[in-house]
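Below you'll find only one chain, the form predicted on its own, shown as structure tokens.
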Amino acid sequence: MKNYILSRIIKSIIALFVVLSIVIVMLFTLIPRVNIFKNDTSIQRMKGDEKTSYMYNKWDELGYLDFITFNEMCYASSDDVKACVSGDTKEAADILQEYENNGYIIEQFSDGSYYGYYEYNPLEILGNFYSHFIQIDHPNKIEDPDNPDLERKYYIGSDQNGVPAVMCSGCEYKYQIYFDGSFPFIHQNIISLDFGTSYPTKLGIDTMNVIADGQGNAKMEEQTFPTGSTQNSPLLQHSCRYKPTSTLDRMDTTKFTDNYANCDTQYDSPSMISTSLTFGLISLFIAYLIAIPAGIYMARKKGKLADKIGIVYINFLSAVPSLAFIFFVKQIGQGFGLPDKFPHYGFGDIRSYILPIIILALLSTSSLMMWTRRYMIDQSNSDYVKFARAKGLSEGEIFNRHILKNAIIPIVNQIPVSIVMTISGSVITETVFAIPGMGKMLPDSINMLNNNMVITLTFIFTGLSVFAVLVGDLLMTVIDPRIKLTEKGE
């Protein structure tokens, strides 16, 4: 069994990176790269060389090509930099020829100065992406010429709450392993995944931070800083990164005794992924709580009034467009004084959650009821049920000890996948109620040509999905030990 699980994990990882690679190649080769500027308001105010330089620098930053100015060519490759940068010299001509021979396209700005760019092929695009994808922090990570005596070591220290933590000097992050009250309670900054920064929306912010950071206003709370100063601050000290000596200011030195002063801000509202997960899990729990007993009852009363009413309910929800149903329930809820938009009362008011959760739960009940009923009826017609009746077992015993146990297996198998789907959010419901969750992130990112965000979301959704399938299979073996996922001896 251990070998099987390991094999499935390896196959899942391979599948994940195959999907991710396909998406990366499609984004960078099938969509004209000039289209990424359609939603960039900054470039609309530019013209001439400024616009050209901005575009090539942005393409370089996003991984389409390698852009280099003529002066950079000289400093990188010339033995006589002064003669090279002066322009019309043999040294300059030789450098330009060298870059052309290496596959660079040489062009000129309107002022006559040269620049070059090398367009990456699909394999080079993938190589560049994966070369920096996994980031490992270590004591030699920081290079600060203004701080040559920087000590480089790991050590055990205490955070602002007096809780022990593994800390580092010379790493990018001061706190390498730390503990707090938020899930999963043990956190680390040693290994991270680099998907790049968001563009053109949430400009310059790491895509993972866009998804995982809080929202709303900065949350002020009393904290004690390394200098001993106690003050109200929104800083997350566990996130503090190294700040170059040349950029430290007086505000930093009043709080911190070292260069680890570049800290994230904590906010008073949950992140987008937490928001979607909250709505999704609560609605999923309610849906299962309603649909499973209802489907079971329909199966037991097959062909009777209760079953017919349930079938009408299933057909109604299946036939009515989701958007129409959402507005229908929304209109009823408004009659009871419930808000029609989430921001009216915000995260701190339970009324903000009621309508979206009810809608999400009800939309999920029809398929759950239908499949539960179908599985139950299929099992009821099995030979082992007929044999149990022939032995004289009561209908209650047959139902509870045999039919239900077998019928529930495929339902349990789908629970992990259903949970994963809640993380992606509900596009329509979150849009209608203006919920700041992940529901609209993927379609919006595609529409805005935010390549790095599309890649990040693809990785998250694909990774969670493939591993949810594995967890679902393992759950089946827990529910029914007779189910074997491997051949004998494996």
Given for the second form:
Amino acid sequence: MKNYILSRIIKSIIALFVVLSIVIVMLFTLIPRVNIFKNDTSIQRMKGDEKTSYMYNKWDELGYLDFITFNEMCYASSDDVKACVSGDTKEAADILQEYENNGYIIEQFSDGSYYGYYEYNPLEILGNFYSHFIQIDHPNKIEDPDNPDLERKYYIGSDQNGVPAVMCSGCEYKYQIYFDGSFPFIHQNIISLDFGTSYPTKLGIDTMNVIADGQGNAKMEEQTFPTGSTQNSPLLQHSCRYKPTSTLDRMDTTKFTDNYANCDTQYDSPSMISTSLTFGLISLFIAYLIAIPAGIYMARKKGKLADKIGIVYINFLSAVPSLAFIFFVKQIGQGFGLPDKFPHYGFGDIRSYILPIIILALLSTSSLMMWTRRYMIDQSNSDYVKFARAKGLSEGEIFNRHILKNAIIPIVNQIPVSIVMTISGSVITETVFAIPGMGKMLPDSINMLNNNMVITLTFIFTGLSVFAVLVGDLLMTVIDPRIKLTEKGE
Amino acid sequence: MTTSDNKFTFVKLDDKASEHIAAPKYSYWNSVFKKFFSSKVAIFLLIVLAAMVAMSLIHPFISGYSPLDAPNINNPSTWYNPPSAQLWFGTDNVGNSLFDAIWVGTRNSLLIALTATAISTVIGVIVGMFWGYSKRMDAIMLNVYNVVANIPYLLLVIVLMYVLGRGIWQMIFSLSCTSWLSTAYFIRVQVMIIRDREYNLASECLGTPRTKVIFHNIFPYLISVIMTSLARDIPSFISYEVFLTYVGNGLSEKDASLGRMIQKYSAYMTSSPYLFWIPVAFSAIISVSIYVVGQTLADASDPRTHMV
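Alongside the form predicted on its own that was just displayed, please also present the structure of the form predicted in complex with its partner chain.
Let us now look at the entire complex, which starts with that chain.
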């Protein structure tokens, strides 16, 4: 069994990275790289050399190519930098030739100065992506020439609330492991995944932070800083990162005693992940609450009117395009004065939540009802049911005590999958209601040609679903020990 | 011990009568049609469906509608006309008749759904048959399936559409790119169930050629399975087209489709609700008709339902 779990995990991880790699290569090679500037507002004001250099720098930053200006070439490769930089010398021509031989394409700005770029092939793109994919924080990470005496050590300290935390000096993050009141209560900053920054929307913010950080306005909170001063500030002290000495300002020194002053801001609205999670979990709960009793009832009344009505409902829901169904329910809901878009009342108002949750719940009831009914009916022909009937048990006892316990197993198998998948949100419902969640982010980032965001979402969606299926299978063996995932049952 | 023999008469020995099998005559396809046409709902929806398909094939040639043309754009009196006796579905924001537009849109939506279904069914059934038969192929294909089945389908379609660009054929490719794999898996399981049944083993023992076993013993069972998967796939592809185009990742402006119309007219949901709700209703009617007709046909084509 252990071997089986291990091989499943390895296979899952391989599957995840195969998918991620294919998506990365497709995004970088099949979409013309000029397209990424379509929604960039800052480039529209630029022209000439400024625009050219902006574009190449952006491509360099996003990992399409390696861009290098003539001066950089000289400093990087020339023995006689002075002669090289002055141009028109043999040294300069040699350097250009050298870069051209290395596969660089040499072009000229309109002022005559040279620049070169090297377009990465798909393997190099993947190599560059994975080389910085997993970031591990360690005490020797920070290199700050202005602060040579920086201590490099781990230590146990306490945070602003007096709670103990594993802290570090010399790392990127001050708090390595810390505890707080929000899920999952224990947090770490040691290992992080780097998907690059978001572009052109949410410019310069790490894509993971776009998804995981709060949204809306900065939320002020009374808090005590390491210097002892108590201020109303939106900073999240647990997220503080090292700030080079040269960029420290007076505002920072009033709050912090050390260089760890680059902190994230706290916002008043929940993050995309928790928004999707809230909607998903509530609607999932409602869906199970409706669908399982309904499915059981249909199985008991098989062939009678209630069963037929249920089948019509199931068929209707599985056939009608979900978009049409959502609009239909939405129209009815608006008749009761419910808002047609989430931002209309926003996060604070319960009315924003009712319609999307009802729709999400109804959409998942149909297949749940169908499978519950199917499993119940399949079980009701088995010998143990006939025996129970022969013993004289009532139909209610047979269904609730005997059949349900066996029929519920495959349904239970689906629960972890459904719970984990709520994180990725519902693409359709979130888009229709303009709910700022994970599901809406996918079409949004595609419309904005935000490639790094698409890669991040692909990783998260695929990772979650791989993980959820695995957990579902393992849980099934716990519930029903008769089920063996391996052939020999080892 | 004399019995009255006069109550009995001798009959001539009939060699042919002993050859006669006293079982009712059975024809597979006759039974399928008989079973199918016994459902009144299915007949009604089949007529609705046939009428809609015929209209969407013929009407675009008569109207010559193209989403890029707007001949009445300078004549405000033709804009936003509500449905009337002359203009059955009214006119849109540039004076085009919605009745003309909707048949072109229906045609394209059906084209996408039917082609994608045809591709994924043909590939899926062929691969699934081999997959169910060959143990070596099963080991390889299961691993491929486990990789692909773990990717959320909608994510894959959206990313593929994004990468390939917008258009009808790109959409057909994106939709059918991995969907054939789930059809193949579905068929594989069915083939595996039927393959080792006693009557097939008996057939093989009696020396029936393998192709005959496949086509006479297994294929009739698969027909109903294939029909079930068709009845599921076509509406879901229509749904995907509608949704993808609605969120802006689907077809471009130059292709009309139901999703495209829903997206375009959703701005007029409150001012001219008919513009929005007619395409929505069309997508729903077509999907439900195909689903119900397909499911009925699937039931009818299952040989087990033919036994009275």
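Residue numbers count along the first chain shown, from 1. This one's a predicted model, so the numbers in the text were calculated from it and none came from an experiment. Heads up, when I say rigid core I mean the largest set of C-alphas that superpose within 1.5 Å between the two forms.
Undergrad: Aligning on the rigid core, do we see the C-alpha of Val432 shift 2 angstroms or more between the two forms?
TA: It does shift by 2 Å or more.
Undergrad: So, does Ile403 move by 2 Å or more at the CA between the two forms, with the core held fixed?
TA: Comparing the forms between the two forms, which are aligned on their rigid core, Ile403 does shift its C-alpha by 2 Å or more.
Undergrad: With both forms fit on the core, has Phe325 moved 2 Å or more by CA between the two forms?
TA: Passes the 2 Å threshold, so yes.
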